[in-house]
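Shown next as C-alpha cells: one chain only, the form predicted on its own.
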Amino acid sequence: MAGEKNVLIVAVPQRGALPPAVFELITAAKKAAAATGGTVSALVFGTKAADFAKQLGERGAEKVLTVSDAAYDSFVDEAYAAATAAAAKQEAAGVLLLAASVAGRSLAARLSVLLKAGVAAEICEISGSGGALSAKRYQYGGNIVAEVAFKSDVKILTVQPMCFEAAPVEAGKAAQTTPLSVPAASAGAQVASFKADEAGEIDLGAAERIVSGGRGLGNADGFKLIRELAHTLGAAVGASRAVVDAGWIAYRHQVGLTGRTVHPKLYVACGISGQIQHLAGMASSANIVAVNTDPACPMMDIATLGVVGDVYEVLPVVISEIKKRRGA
C-alpha cells in the first residue's frame, strides 16, 4: 500500500448508535485528505449500517462502505480489524482515523500489525502538505505538545473526542453507499451479553459538559447533588482520583492522568483542589467553573470562573436558578 493517500474513517458503533466522536472524525478526515491529496470514505458495521451511512452522508461523507452482517452488531476487535484491513486495501487508504475510545484504541493496535502501520494515539491536531502528514497531541494538561510524524506508508490516528468540531448536518445530502464483501466474522471471542451499569448517563469522552466532584464533597452521598446538577445541565458526571480510590464512585468517572482525558466546553469542578494528576485530564476544557472553599487551591488558578463557597450551599441555588429559567 506504499504511497496511498486516501483517508478511511472507521465508524465503530456504541450501544446501537454512532457516538458523537464519529462525526468529529469527518472534520478530521477532511484535514488529513487536504494534506495528503486523497479522498475520504467511511466504514460502518452491523444491521444498522444503512442508517449509519445515511447519517454520515448528511454530515458530508461522500462514500460509505457497509458491513451489514449481524455478527458485527457487537464489537469484537479481531473481526472488526479483519474487515477494516480489507476496506483499507479496497479503498487504497493510507490514512485511517478512529475515535480514541476503548474500542478505537484496541482496533488501532490490531490494524497496526495487519497493515504494518504506524499509530499516532490521542491526537488533537492534524496538519501537513505535499502528501506528508503530521499530528499533535497534548500531554500533561496541555503543558507539553508532542508533534508526531510518520515513517510508515500506512498511518493510523486515534482522535481525542472534542478536539474537532462535529461535521454539521446538511439536509438532503447523501453518500455513495457500497457493501463491502468480507468473510463471515470469526474470532476467538464472542460477546455473550451487555448490560449498562447506569442507564441514561452521558459518556465522559463525548460530553460537552461535565460536572465533577472531589474530596470536598465530604462523602459519597455528595454525588447525589453532583448528579442532580449534571442532569439539570445535560452533563456527564466526573470525579477526582481520590474519591474513586475511596470507593465513592466507579472508576469510569475518573478524570485525570490515570483516568479519562476530556475536552468539554464546560467543566464544573466541585470540591476539587486541582492536583496535577487531575488537571492533566481536564485543563484543556474551554470553560472551567471551580466551586471550592479554598480560594488559593490550584483549580482556582486555571478556572474561568471561581466560586468560593460550600458546594452544599452553592449547587442547590444554581440548580434552582437553572430550573427556574427553563420554566421547570
The other form holds:
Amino acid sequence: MAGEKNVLIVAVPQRGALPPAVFELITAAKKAAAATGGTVSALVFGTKAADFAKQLGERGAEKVLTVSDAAYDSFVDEAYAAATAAAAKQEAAGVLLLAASVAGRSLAARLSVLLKAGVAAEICEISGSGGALSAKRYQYGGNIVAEVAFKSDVKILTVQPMCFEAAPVEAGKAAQTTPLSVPAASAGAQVASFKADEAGEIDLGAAERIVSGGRGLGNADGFKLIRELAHTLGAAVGASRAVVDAGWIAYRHQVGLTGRTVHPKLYVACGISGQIQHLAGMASSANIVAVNTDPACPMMDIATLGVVGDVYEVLPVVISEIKKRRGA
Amino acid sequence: MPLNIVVCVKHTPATTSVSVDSATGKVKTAGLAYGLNPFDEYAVEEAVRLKERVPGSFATALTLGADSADAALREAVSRGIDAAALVTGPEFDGGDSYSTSRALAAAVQKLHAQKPVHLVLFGKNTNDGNSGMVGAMTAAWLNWPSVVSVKKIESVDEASASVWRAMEDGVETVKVKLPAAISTIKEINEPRLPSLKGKMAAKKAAVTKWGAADLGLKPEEVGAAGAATSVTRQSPPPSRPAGMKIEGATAADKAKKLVDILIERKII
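Given the form predicted on its own above, what does the protein look like in the form predicted together with its partner chain?
Next comes the full complex, and the chain you just saw is listed first.
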C-alpha cells in the first residue's frame, strides 16, 4: 500500500452553489484520513471559490485550495481533471474524494487515467487502518455488497449521497485558503446552455425523504396526492419504472436499477408493489413505509412500517394529521 | 458525411438476483443465463438511429469478455449493428474498470486506425458491476472528450456533436468535438426488438477476435494484472430488521397510527 496518505476533497459546484453531498464528503474524508494517517484538504472551483472555501471551512475543512477562474463555472471533465491533478500534486494527496454525481463520476474517470489511479465508484462505506483503505459499494442492483481494495498508489472514491452525515457548521471555524494557479486547459467539450428542471423540486439523490408513487395510483392524476404528501414532508418525488414508462411522470423521478439509487432516511412507497428493479434503487433506505392494498407484495416484506390500504384513503389522512400536529 | 460509430457492450448475467458462494466470498456466476447488458440496448439503438439519420454510416459492436460474449455482439447485430469485434483471452480475466477500459481504448484505437471513428457509445452502466465508469475512462485513455448521462444527440456531423446531458438539476446542452465517447441513459430512445432480417444477419456475422498482443498491450497491462482495484469480498446486503404491520379498523385509523409512530421514532 504505497502512495501518499493525504486526502483531497474535490468539490464540484453546480449552478453557482456547492451541492449538499460535498458537505458529506468532509465526513467521509475524515474517515479516510483516519485510515491512512494523512491530512485533509479541499479543492473548490469557479468565481465563487472564495465563498465555497468559507462554507467548507465553517464545516471543519482545515485547508482549501481555490481555482477562482470563471472557466470553471460550468463543468467540463478535462479542465477540472487538469486542475485537480495539480492540486493533488501540491497537497501530496493519494486519496481523492468526489461526490457520485454526474459530474463527479465523469471527473473520476478522467482522473483515474491521468493519475494512474483505481476508482471505487459510488461507495457507501469507508474502512481501513494502518495506511490501507477499502470501501464498500453495491453491485448487481443493490443485491450484492462488494468490498473494494486498491492496488494503485493514488486512490479515487466517488461517494454516494446520503451515506455519510453532512459535516455540521461549527461556530468560529475557518479554513486556511490558498489560491492554486493552473494553466488553462484545452477541452474538447463545453457547456453551451442549461435548462433547469421544474422550480422547487428537491433532487432525489440528495433528499432526506422521498415519497414515491407506482401503478397502484391508477392514473397520472395520482401524483397530485404524492406531490402533496411530498410537499408536506419536505420530500422529493419518486416513481417506479412502470409509471415512468406509462408517461405519468418524467424519467428523472425514476427510482431503481434503470433510474436513480437513493438512500433517504424515509422512503414512502405508495402503490408500489416492489419489483426487484425498483427495490434495487431504494432497499437501503433507513426507513421504508409501504402503503399498498396487497399485504403480500414484496414492498411490504421489506417495509419498516406497512399499511395495508388504498393510497387514496390513507394518504389524505396522513397529510391532514401531519398538518394538524404541526399546527398544534 | 457518413459516421463511423463504435458501440461498446457487455455480456452480463440476465438477472441481478445472484447469490454468494460463502466459501469463496464471490458471486456464483456459474449456470446463470447471460445476455446483452440491458443498459447497452439504448446505446445499440442509438447507434442504429444514427445510421438511419446519417446514411452510409457504419457501426461496430465491441466487447471484452470470454468467447461466450460473442452472443452479446450477435444480439447487437440482430438489432442493426454492422460488424462485431471481441477482445478476448485469458490475460483479460479479473480486470476492473481501469484495465478493461484500457483494453477497450486500444481496440477503439485499432478500429480508428483502420477507418477514423467519430463516436464511441456506451450504456449508463452494467447490471452486474454497476460502476458506470468504463465509458468515460475509455475516452480518457484515448485522450478524447467524453460526455456522460446523455439523453439526446441533438445534432452531429463528422467534426462535432451537440448533446443533452441530464444533470441532477436540469439539462445541459454540451458541444463536443469528435471523436468523442458518449454514455447514454435510458431516456435517449426506446430500443426496438431485433428484426427477422437482423437475426439472420446475426447468425452469419463474422466476429473479429483480438488478444492483448493484437492490441499492442502487454499482459501486465490488462486483466487482473493491469487492474488498479480488486474486489476482495462480495456478500449479500445486511438483512433489514423485521417490519411492523400497522393495524386499524379503517384506513383513517391506520393513517393516524402511522403518523404517531413516525413522530414517536423521530422519522418526521
